[in-house]
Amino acid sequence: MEKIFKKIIGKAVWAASGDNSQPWRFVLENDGFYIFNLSDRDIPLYNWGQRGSLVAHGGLIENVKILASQEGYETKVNLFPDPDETDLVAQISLEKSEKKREPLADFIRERATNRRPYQNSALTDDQRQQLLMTVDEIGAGRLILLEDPAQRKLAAEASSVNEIIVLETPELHRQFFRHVVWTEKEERAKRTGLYVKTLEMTPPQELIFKLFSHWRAAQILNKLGFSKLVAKSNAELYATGAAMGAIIFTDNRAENFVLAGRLLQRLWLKATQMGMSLHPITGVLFLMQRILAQEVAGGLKPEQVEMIGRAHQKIVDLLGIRQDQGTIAMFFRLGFSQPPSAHSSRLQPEIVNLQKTIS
C-alpha cells in the first residue's frame, strides 16, 4: 500500500496553492494517510484562520479522490478528525474497489494558473452546464458565473484594489515580495514561491516590478501614482475572458473552505479539459475575511480597511447575494487564451511512514 499511497500523493500535490506555497505534509498509516497543514507556508495576512491554505488542501484532496479511483480505490475523507490537533486537516482511508477511468486525472499536471489576457468569447451552453454541474458532483457549495462584460468590468475594478493595498502597505509588501522567485535557476532550486515568469509581464513591467520589490523605491513610485496604474492595468486584464466565477458557502467554517478547494479544483480540471484557462483573484476576499473577524493587522490603515470593504461589497452586490447569505470562498476568471509561458515546479512531498518510524 505504501507504494500506492506515494504514487497518488506524488501526483496529487500538483494542486494550486497560494504563491505555490504547498502547505502540506503526509503521514502514512495502515490503509490510508493523514494530511497535515504547514501553517507557516502561506502569506499570513491573506491566510486568516488558514483559510487560504485550506482551499489548497481541498484541491489536493480532490486530486487524491480522482487518482485513487483510477487506481481502484474508494476514498473516504474525514476532515479535522482530532480537534486537539489543529494542523491535522484530513484522515484519508482507501478501500479496494473497481478501477474507474477518470478523464480529469490526465489534466492534473496540465492545470495551471494562467495570467495572460483571455479572449472575450462567451461560454457555450454546454460549457456553462458542465461547469455548473461541478457543484452537484462535489455535493456542496454554490457557483455563480458573471458573464455580462459590464458586470465583469466592475468586478475586475473592485478586485484590483488589492494591488494598491499590497504595494502601499509595508508589511504586505514585505510578505508578498519575500515569496517572489526571480530566475529560472532559483525556481528550479526552490520549487516553491511565486515564479515571476508566471506573472506574464512585459520586460518593462518586470523592471518596474523589480523596482517595486524595494520598499524605498516603492514609496517613491507610489507617490507618482504607480500603484494605481498597476491596479488599473490589472483591472483591464481581469475583465478579459468568458466569465468571472464565485464559489459561495453558507459560512466561513474551516470545512467549507476545504470543500471550496475541492470544488475549485474539479472545476479547474474541467476547464483545462475544455481547453480553457483559469486565474484565481482572491486578494480582496481573503483580506476581508480578516476584517470581518476583526483581526486586522499588518499596518492596514483605517482608510485601506474601508477601501477593501467597499470593493468587497461591490463584488457581493454584483453576485446578487447579501453578506449574511454566505461567504465568497473563491473568486476567479476563466476563458480561452494562449498557454501560460511558464509553470511553477513542485517540491518532493514530505511523507512519513508512521509504521516504519515506530518500528
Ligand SMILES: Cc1cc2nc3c(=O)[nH]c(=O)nc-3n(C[C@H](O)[C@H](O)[C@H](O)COP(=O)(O)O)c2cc1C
Second form
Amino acid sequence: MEKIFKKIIGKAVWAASGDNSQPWRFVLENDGFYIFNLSDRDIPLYNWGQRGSLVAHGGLIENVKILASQEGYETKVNLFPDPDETDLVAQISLEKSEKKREPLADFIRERATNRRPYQNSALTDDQRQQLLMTVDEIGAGRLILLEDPAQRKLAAEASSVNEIIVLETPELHRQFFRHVVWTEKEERAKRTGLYVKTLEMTPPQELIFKLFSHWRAAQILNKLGFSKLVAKSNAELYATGAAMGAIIFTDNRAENFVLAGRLLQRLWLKATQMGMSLHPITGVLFLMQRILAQEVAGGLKPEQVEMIGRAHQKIVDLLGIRQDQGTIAMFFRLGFSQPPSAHSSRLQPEIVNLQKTIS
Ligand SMILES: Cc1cc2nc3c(=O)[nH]c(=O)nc-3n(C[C@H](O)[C@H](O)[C@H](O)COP(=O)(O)O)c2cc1C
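Switch over from the form predicted alone to the form predicted in complex with the named molecule, please.
Okay, now the whole complex, with that chain kicking things off.
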C-alpha cells in the first residue's frame, strides 16, 4: 500500500497553491494517510485563517480522489477529524474497489496557471454546460460565470485594486516579493514560490517589476503613479477571456474553502481537457476575508481598507450575490489562449510512515 500511496501523493501535489507554496505534508497509516497543513508556507496577509492554503488542500484532495479511483480505490475523506489539531486537514482512507477510467487524471500534470492574455471569444452553450456540471460532481458550492464583457471589465478593474495595495504597503510588499523566484536556476533549486517567467511579462514590465522589488525604488515609482499603471495594465489583462468565474459558499467556514478547492480543481482539469486556460485572481477576496474578520494587520491604512471593501463590494454586486448571503471562495478568469511560456516546479512531498516511525 505504501507504494501506491506514494505514487498517488507524488502526482496529486501538482495541484495549484498560492505562490506555489505547497502547504502540505503527509503521514501514512495502514489504509490511508493524514494530510497536514504547513501554516507558515503561504503569504500570511493573503492567508487569513489559512483560507488560501485550504483551497490548495482541496485541489490536492480532488487529485487524490481521481488518482486513487484510477488505481482501483475508493477514497473516504474525513475533513478536520480532530478539532484540537487545526493543522490536520484530512484523514484519507482508501478502500479497494474497481479500477475506473478517470479521463481528468490525464490533465493533472498539464493543468497550469496561465497568465497570458486570452482570446475574447464567448463560451458556447456546450462549453458553459460542461463547466457548470462540475458543481454537481462535487455536490457543494455554487459556480457563477460572468460572461458579459462590460461586466468583466468592471470586475477586472475592481480585482486590480490589489496591485495598488501590494505595491504601496511595505509589509505586504515585503511578504509578496519574498516569494518571487527570479531565475530558472533558482526555480530549479527552490521548486516553490512565484516563478517570474510564469508571470508572462514583457521585458520592460519585468524590469519595472524588478525595480519594484526594492522598497525604496517602489516608493519613488509609486510617487510617479506606477502602482496605478500596473493595476490598469493588469485590469486590461484580467478582462480578456471568455468568462470570469466565482465559487460561492454560504459562509466562510474552513471546510467550505477545502470544498471550493475541490471544485476549482475539477473545473480547472475540465477546462484543461477542453483546451481552455484558467488564471486565479484572488488578492481582493483574501484581503477582504481578513478585513471581515477585523484582523487587519500589516499596516493597511484605513483608506486602503476602504478601497478593498469597495472593490470587493463591486465584485459581489456584479456577481449578483448579497455579501451577507455568501462568501466568494475563489475568483478567476477562463478562456482560450496560447499555452503558458513557463511552468512552476514541485518539491518532493514530505511523507512520513507512522508504522515505520513507531517500530
Ligand atoms: C488559493 C489560490 C489563490 C491564488 N491566487 C492567485 C492570484 O491571485 N493571482 C495569480 O496570478 N495566481 C494565483 N494563484 C495561482 C498560483 O500562483 C499557482 O497555482 C502556483 O504558482 C503554481 O502554479 P501552477 O498553478 O501553474 O501549478 C492562486 C492559486 C491558489 C490555489
